[in-house]
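Next up is one chain by itself, shown in structure tokens, the form predicted alone.
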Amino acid sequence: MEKHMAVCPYCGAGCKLDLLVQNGKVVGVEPLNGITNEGELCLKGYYGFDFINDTNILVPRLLHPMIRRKKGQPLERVSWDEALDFTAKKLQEIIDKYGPESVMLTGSSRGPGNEANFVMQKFTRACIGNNNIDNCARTCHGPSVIGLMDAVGSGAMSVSIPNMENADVIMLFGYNPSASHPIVARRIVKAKEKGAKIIVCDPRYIETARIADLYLPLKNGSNLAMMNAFCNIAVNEGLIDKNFIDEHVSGFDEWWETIKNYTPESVQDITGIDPELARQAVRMFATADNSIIGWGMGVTQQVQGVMVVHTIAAFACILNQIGRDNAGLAPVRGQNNVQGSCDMGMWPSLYPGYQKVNDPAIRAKFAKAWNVPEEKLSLKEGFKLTDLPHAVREGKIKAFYNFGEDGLQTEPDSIDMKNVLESLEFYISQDIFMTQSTALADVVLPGSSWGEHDGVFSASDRTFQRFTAAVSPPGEARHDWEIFQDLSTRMGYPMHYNNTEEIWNEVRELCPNFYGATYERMEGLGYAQWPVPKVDEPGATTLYKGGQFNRPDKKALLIPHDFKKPTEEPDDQYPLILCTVREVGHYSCRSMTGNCQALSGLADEPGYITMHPDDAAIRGIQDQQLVWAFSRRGKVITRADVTERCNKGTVYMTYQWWIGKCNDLTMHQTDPLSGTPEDKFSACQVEAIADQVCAENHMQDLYAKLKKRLADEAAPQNVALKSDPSMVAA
């Protein structure tokens, strides 16, 4: 049996494992002693591998390129040459007619690796000629990237995941690690076993609340008021480090003019938290030797997401709980390479290595390296992923190139998103499965899957790690970077790489903070944490040591904000708050985990809507019954999970499910500073269904029809080519 080293393709913890291969098929997984997981894996790590084998449990694998010759026509299998020629011709026609700004692209954080994303953003900038490139961080941790770059200079965790278990206090704010990052949750349990105090701030009684020393059940949508109150307490009780502030922090006086108004008493009606409980939490956090604050999408998927991140950073800085190995900021990223997608410049305002696109000197550097005229590289920040709907409606975006994302499942107001994709003049989807979004595409390009290619991933804590191919791509599926470079060459900007190491070395040369992360250094269980500017330096497990922040003046900046209410509050017609959350056994749009035997057997459609017993009783709803959930955007059938761990007046839905699709209900309202959707707060209603037998049949019928439709869309790839079927572009 062969063993091939890999990094788990799911969450951003970066767990190392071996893929076990027998007779050319992946048959199992063994954990490795990686820096993050140390021989442990979670449910998805152990059982989330067999989607590679094209199980067809949920959707079929994409094996051959396909095109629609005209809108409305069925997909047709074609050779790679014809598919790429067709794509290049259509894109060039749109650029010639509407200009380069009319094309938008989005990268993938779900397994392709840093090298593929680097080549795609290079294609976007050096060939297409715009900065309209983004990734799924926009819908999750975009506020963390932007907020931390504003406040402390780097949009990433300042601490390492392994060091979390050595903290004296860990505060979790809007973050449920047992569902999102089980290996991180184990680190928190180990910290507790070593004597650490745990503080949980969350509307739900999450798993970690069971071991918490303090649990603060704040109201949904009150994050900024709560964090402002925490900062107010810290200052008024003399818990701040004045010397550290004087030497390493700027803007305190202006910031305090806002924060002084947020006593815990003044916001108690907003937060629902007893002032004394809030004071206990701040005292515990402030007086410990080393404290870490971790947050997730409970913070970022709010209309004030960036503002809350600004305030979290301020809280850590005024208390001098930052810049030490076991103290600092821990925004643990969601998808396995969402940190890497940002690292690689899949961002409309940033080149690889977080270098700004509107800086003429940076533009000149990249233009020289990429051998293009400077004017080819735009100084204008591009469109964000969440700009796509209105940009299409306004006629600004005519073509969209989707790489490895299923926006019809993961973006807010998915009913509207379907209309947007259908109204594009030209739509390309490059993926490994026939997803709901891919089924609408004019061009379908089959890429290689995790397990079928080499590369580098970035874990949440800035750790670069290599992974290797275990098997070859099936059918005519090709490595994603090869597809991008061949398309670019056809469109007049030649690119040619022989392997991922050549790509990675180009990344290193262009990004000073990544230079020391060589393939040789990352061989086996090796790794490198950026910033790592030299090959012979160890890299940085911790940012901001000695109070040296990555801002021009080397000081952290305190940025104040006043609290504002969420966009859509409950009313008589829609009296409940809807909040989207994670499912521990599934992931993202479920195209990967839904095609894994063990994971699909544990949980299947239509998913759950979690609600408090009092809310269920008022509506005549019993546990495990099918119910209707609806909002101003849509209506779905889902299953009730009635539990006292859920707070009254709020319901929670995981976003992996196709039939009980929560994003049919969420609204396209975004944080004005980041463009991240307000998925954590929408108004909705839930109703009982009297005839449960009829409801079960209806749900199963919807599910069967959707799976059949996707299988039918993929079916033309199984029809033999009229021309030479072995034709594959070199």
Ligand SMILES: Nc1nc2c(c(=O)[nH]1)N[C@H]1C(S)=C(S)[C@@H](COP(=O)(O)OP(=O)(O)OC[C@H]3O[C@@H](n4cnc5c(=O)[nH]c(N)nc54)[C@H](O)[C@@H]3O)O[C@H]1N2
Second form
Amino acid sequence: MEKHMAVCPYCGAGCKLDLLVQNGKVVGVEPLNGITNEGELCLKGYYGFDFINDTNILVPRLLHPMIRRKKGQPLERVSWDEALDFTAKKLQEIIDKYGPESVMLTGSSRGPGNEANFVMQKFTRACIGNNNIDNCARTCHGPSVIGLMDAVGSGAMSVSIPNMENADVIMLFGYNPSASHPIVARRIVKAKEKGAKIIVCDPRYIETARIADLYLPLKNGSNLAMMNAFCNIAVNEGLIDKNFIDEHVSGFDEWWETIKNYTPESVQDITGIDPELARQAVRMFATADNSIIGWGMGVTQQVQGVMVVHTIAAFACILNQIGRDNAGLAPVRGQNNVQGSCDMGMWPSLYPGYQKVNDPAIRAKFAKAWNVPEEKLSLKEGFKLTDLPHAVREGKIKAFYNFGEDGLQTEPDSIDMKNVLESLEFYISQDIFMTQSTALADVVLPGSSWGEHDGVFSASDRTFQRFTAAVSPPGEARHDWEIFQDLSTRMGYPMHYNNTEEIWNEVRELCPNFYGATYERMEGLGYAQWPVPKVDEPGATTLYKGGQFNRPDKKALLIPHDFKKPTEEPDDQYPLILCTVREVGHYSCRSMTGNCQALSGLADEPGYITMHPDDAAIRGIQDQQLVWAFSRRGKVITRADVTERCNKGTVYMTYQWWIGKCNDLTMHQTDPLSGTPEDKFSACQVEAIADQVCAENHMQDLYAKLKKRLADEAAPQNVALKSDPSMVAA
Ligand SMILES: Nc1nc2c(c(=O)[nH]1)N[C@H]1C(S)=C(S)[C@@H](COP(=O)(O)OP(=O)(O)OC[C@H]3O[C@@H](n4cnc5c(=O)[nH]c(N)nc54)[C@H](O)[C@@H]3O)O[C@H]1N2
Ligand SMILES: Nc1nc2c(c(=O)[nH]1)N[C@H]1C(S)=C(S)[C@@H](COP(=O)(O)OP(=O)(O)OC[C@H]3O[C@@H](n4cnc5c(=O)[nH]c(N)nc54)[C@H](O)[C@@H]3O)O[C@H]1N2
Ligand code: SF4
Ligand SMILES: [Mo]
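Alternative state: the form predicted together with this ligand, after the form predicted alone:
Below is the entire complex, every chain and molecule, led by the chain shown above.
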């Protein structure tokens, strides 16, 4: 049996593993002793590989390029040459007619790796000539990237995953690692075993709450009031480090003018938290030698996302709980390579390596390296992914190139999103599966999958690690970076990389903080954690050592904000709060986990809506029954999961389900500072269904029809090309 080293393609924990290959097929996985996982994997690491083999459990893999010659016509299999010529011609026509700004692209934070994303953003900037490139971090930790860059200078975790287990206190604020990053959750359990205290601030009684020393069930949407109160307590109880603030922090006095008003008593109605419990939590966090605060989507997917991130950073800084190996900030990035997408400049205001697009000196550097006139590289920040709906409606965006995302499943208000994608003049989708988003495209380009290509991923804690190909791509699927470079060459900006190492070396040359991360150094179990400016020096496990922040004056900045309510509050018609979260066995749009035998057997459509027994009882709903869930945007069938662990008045759905699709109900409202959707808070209602047998049949029927529709969309790829009868169906 052959073994090929890889890094898990699901969450950002960065677990290393070997893919086991027999007769050219991936047949299993073995854990490796990687820096973040130390020989452990979660269920997705062990059982999440067989989607590669085109199991067809949920949807078929993409094997051949297809185009839709005219809107409304079926997809048609064509050769790569024809697909790329067609795409280049259409894109060029749109650029000629409406200007380069009319094209938007999005990168992939999943299987492809850093190199493919780098080539796509280079194509966007140097060939098309705009900064309209983004990635799913927009819907995710975008507020952490933006908020932390404002406050402390770098948008990433300041501590590393392994060091989390050596903290004395870990506070989890709107982050549920046991479902989202099980191997990070293991570190928290180990920290507890070593004597650490755990504080959980989450409206739901999450798994980690069971081992918590303090559990604060704050109300949904109250984060800013809670965080302001934490800061207020820290100052009023004299827990802050005045010397550290004097030397390393600026803006304290102005900041306090706002924060002084937020006693825990004054916000108790908003947070629902007993002031004494809040005081205990702050004392525990402040007085420990080393405390880490971890946060996730409970913070960022709210309209106050960036403001809460500013305040979390302020909390750590005034207490001097930052800049040491076991003390600091842990916004644990979600997707396996979402840190990498941001590292690679899949961001409308940043080049690779967090270099600003509006800085003329940076532009000059990139123009020289890429051999384009400076005017070709736009100084203007591009559109954000969540600008797509309004920018399409306003006629500003005419063409959209979707690379490895499934917006129709994962963006809010998906019924509206479908209209948006359908009203584009030209829409390209490059994926490995026939997803719902891909089924609408005018051009379908089959990329190679994780397990079929080489590259580098960036784990959540800034750790670069290599992964390698175990098998060849099926059919005519090609490496994503090759597709971009062929298209770019056709559109008059030639690129000729021979392998991913050549691309990576260009990244290193252009990004001083990544220079030391050579392929050689990342051989086998090797890794490099950025900033790593030199080849012969270790990277940084910890940011801001000695209170040296990455801002121009080297000081952290305190930025105050008043509390702001969520946008759509419950009312008589929609009396429940809808909060959308994750479950451990399935992943994001589910195209990968849904095509894995073991994982798809664990849970299937229509997923669940979790609710408190009292909310179920007054609606006559029994546990496990099918129910209707509806909001101002849509109505879906789902299954009740009735549990005391859920807070009263709020229901929770995971965004993995295509029939029980929570994004048919969510709202396209975003944090104005980041453009991140308010996926954690909207109003909804749930209704019992009297005839369960009929409901089960209806649900199964919907599911069968959806799978058939997607299989039918993909079917033309199996028709042999007329021009080449020897190329028979794969
Ligand atoms: N199995 C699996 N793992 C995944 C993913 C997946 O799809 N499946 N997705 C990955 C991705 S993309 C990401 S970004 C990460 C995300 O990982 P997490 O950040 O853990 O994501 P969520 O479960 O959405 O939300 C975290 C918690 O926020 C809480 N919360 C909701 N509203 C509030 C609030 O107002 N205040 C506070 N304090 N808490 C609140 C929720 O109850 C929930 O427990 O997970 C990654 N890991
Ligand atoms: N309601 C609600 N919605 C949410 C969230 C929520 O909490 N609530 N969370 C949001 C968050 S945090 C995130 S990060 C987003 C994630 O949203 P997406 O990024 O849209 O979700 P993924 O499932 O990761 O999409 C990855 C796509 O890439 C494809 N793919 C995988 N590997 C490769 C490859 O190597 N090459 C190519 N070409 N394609 C590949 C997969 O088949 C899949 O279609 O969802 C967001 N949506
Ligand atoms: S914790 Fe995340 S990276 Fe590790 S095996 Fe599980 S899904 Fe993969
Ligand atoms: Mo995410």
